[in-house]
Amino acid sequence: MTAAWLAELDTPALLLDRDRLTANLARMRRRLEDHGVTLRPHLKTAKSPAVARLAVGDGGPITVSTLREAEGFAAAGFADITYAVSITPARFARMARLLASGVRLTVVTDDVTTAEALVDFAARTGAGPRVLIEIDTGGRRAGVTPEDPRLLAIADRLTRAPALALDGVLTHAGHAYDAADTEAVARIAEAERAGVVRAAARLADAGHPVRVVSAGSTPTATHARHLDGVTEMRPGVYMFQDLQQFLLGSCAEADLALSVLATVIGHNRAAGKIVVDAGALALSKDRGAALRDPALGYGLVLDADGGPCPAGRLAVQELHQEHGLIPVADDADFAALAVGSRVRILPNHACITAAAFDHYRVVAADGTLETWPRFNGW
């Protein structure tokens, strides 16, 4: 039976199932403990101190992808933060303020010139973060390859400044999201592990310190057969899961903790479509899951309580800014989803969907409702 508050919420609303969230957190924590690897969860999806505390307790360690996140988590008491996007000189002043506040901040670079600028800044100001060199292990997004001569060139620059601490290497095999199946994810996970460990060995052989060998995404953390040589993993979307992770075999559909509550606002009988008030700005236009299963469209439709949709297995298949369109087969489907009724929509990509909202409506099995704020912006 639908809780009274569920019928009264303004829509679209971002719902977070607390029980599924805590189960997802516990599952990943146990997995990495079994591998003897530190969990440094990536909070770019959650952007929430409340979620971070459930994941790792107070203080960290955590990973972020924006300085806005770093600043927000620092203000909430998290003091061990890796900023896992290439640092640039324009961000050094904000970096220095975080360091001055007592945060143990780690930054990332794959560029010799930036390394030199970091050394110069640290020498002038005394603001010296810990630094990881980013390694490209197949994603072709950022980083130097394990065999690239620039790896040692960057390390040589960074070790010239006493205020800086070269800590090791970091990689992210984001291309695991495009893998054909779980076996392919496992192969990518091994290439990620082997590549970053090889880069760490090259640094160590050259006399550089390597305290951190950091890797990970939700698919590779979930499907890696072993993590020998890796010291920490940085999965993020595992907290919520989404349809993309479901299709990759990283979770069951019942593990998806995030959904968008929407209201049926119209019946376009001539077009055979139900109209809801969750459009592109609420769901995003990410079609990652639909590229594998077109039937999923922009999100799978459930009833208001998160159970099977009364009209059958439906999906949002067309988006406009504030309208989502759900194709239906016949009059019985229109009757099952009357104008004014509520549905939940499971997102293709939790990270992008959540970014449209500034808070979660956190629901629990006992029917309670909480509101947890989240960070947005850069």
The other form holds:
2 protein chains.
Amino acid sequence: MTAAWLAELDTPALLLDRDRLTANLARMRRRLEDHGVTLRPHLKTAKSPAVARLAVGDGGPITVSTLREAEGFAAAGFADITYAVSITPARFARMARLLASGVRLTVVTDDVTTAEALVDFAARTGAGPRVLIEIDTGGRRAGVTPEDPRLLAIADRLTRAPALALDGVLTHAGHAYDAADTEAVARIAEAERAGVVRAAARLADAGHPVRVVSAGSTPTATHARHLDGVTEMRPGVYMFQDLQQFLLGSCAEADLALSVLATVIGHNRAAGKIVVDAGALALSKDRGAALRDPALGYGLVLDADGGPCPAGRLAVQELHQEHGLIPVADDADFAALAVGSRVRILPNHACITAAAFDHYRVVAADGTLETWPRFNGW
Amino acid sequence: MTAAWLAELDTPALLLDRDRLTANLARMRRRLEDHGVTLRPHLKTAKSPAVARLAVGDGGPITVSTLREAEGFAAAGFADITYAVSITPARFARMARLLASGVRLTVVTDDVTTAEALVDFAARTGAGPRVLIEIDTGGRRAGVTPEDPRLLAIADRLTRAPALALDGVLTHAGHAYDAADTEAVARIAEAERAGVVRAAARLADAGHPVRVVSAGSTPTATHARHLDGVTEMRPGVYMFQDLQQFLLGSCAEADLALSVLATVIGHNRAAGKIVVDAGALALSKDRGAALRDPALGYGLVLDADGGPCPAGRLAVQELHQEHGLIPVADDADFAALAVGSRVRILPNHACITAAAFDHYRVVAADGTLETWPRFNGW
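The block above covers the form predicted on its own; next, return the form predicted in complex with another copy of the chain.
Following is the full complex, with the preceding chain placed first.
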């Protein structure tokens, strides 16, 4: 049905299955409704207003990872945006322009000096973002631990400019991606929840208002037993899912909505490899799922319509800039994937793979075919 | 001198040191002149007309890895272009448009069926690219081996349309990147040379004209003892160099012209890590050099001006989408890299890191500061 359109696309192309996307969006919405928690999806994966509208309707709430995303989503009408990467003084001017345009912008910090600079800036310019203090609940990336004395020091600084509003705390247990199994993800989800709630309680005990207790990733939002005390969750990759999430039990393989359409551009018979035009740039060198299951390589190969690969279960196992190499067993495999034929490749990590493309080719069972742009860069 | 400008740039930013670039370009030009071989640089790394003009002057000859590059360089006045990734029938229409615009376009194939399709297309439309047959000289990526009977079968097909011109053979010993030391690179360079010359001789013996015997990568162009029988070399990353090339002995560390300017956005004191805003998207997950020297991680940290890092020899050792993590030893290291300060990060693999950015910030010792765009995507 979409075969003719697919056959005409230049490859590599980033395909998004709209039916799977909408099912994934609905599933997470229901899950968080059941938990009584606000869904503030992270658009770092999709970077697309069309996807964001399907996820949360017009306007938000949403989460972003770059100011370019924030500016792009603001221009597209999203007015409630959390920029979930530590703000720094060099970004205050862009932050202020977003606020001046009417966006309800929330920024995060985990640093006393930055909090002081933010207070100075707010006092001087009147720019009034909402602020969350980032908490490290085990990811050992950004944030202060729930017990860190600086938590209260930062909160204390943030109350010194009337324009600013300290709104609460935020955490991201990114190490859930590396969990050994879904039971381990559930334990990490509970540590994330308990840690951020403990930090919120310390702020409240010190007399600070705590309106927002923000947590989450796709695995922890999926596997958390309960979310008591959390007010919002920020999953992102759940929209598309990927091989990594499949291995973590966040989804079924049939939920994977994102793939790279590639063309078979050669048969290296002497080396026993099929060559496709999706290389390191199109797929990314993220090993994600393959660290656990090497058979997944840099991506699992399907046929052009997303069905099983006619040559069996194959993966891209070697990447050069514009060449992907798929080891095959015999002549029958070469025959099943003739030069010029097309395949879909399911990526390890959708967020990273998608970033090589400035648009999606959106396919749907009803035959509609659309092109949706993405905000890349910074 | 450039410090004020650097301080104002949004980060992460892709910095290109013009003085190092021009020195790298001159060095390779001299080396290949000494060998009596044409330099047809691969612009898959730079994807920039400004860089291409510095490398080979106006017009070419150049090599590209995507049709988007070919179209972009053609629009910028480059008229002699080799598209060095196997052509497929789905790309014939774009190929024909390039030819119609006056570009002397060379395409490559290693496939009998594609050669037949190309002949049919040329006979039907008059589109007349030059064609090189790709040879596998040990890279086990694309190409037929020099001894493969299909070499002559492909050549035979390509002589059947008067519009087409079979010009010779092309190879790329990409496995030189994985060589253990420079002696091993030199051995691979000789195998690349000897293999492609052997293939050329087979074509000549069969009565085919062989005007082009094309080989090369940065390591093999740098370490080849001689290039007898080769007519052109296609190095690419030599323009910028990177940690991988440094480890291969292709350059000194002081030749590395490309870096990512990043801002320190946090101190995770509990985890002993400095957080910068160059993550997996800005640096790429290419392990390149780190596979040999784990201390290089996902990139080596310098100060904002490209001098030694004030906290000693540090590397980005962990990547999340927008966070890079640099393990540090003690409080002095945190003090040396305050939140808000800037660092430059030397990448493992310049080709892959650069692709995250749509432009270069070009810095030079004479104080000129420019922004040069890149052609990304396909």
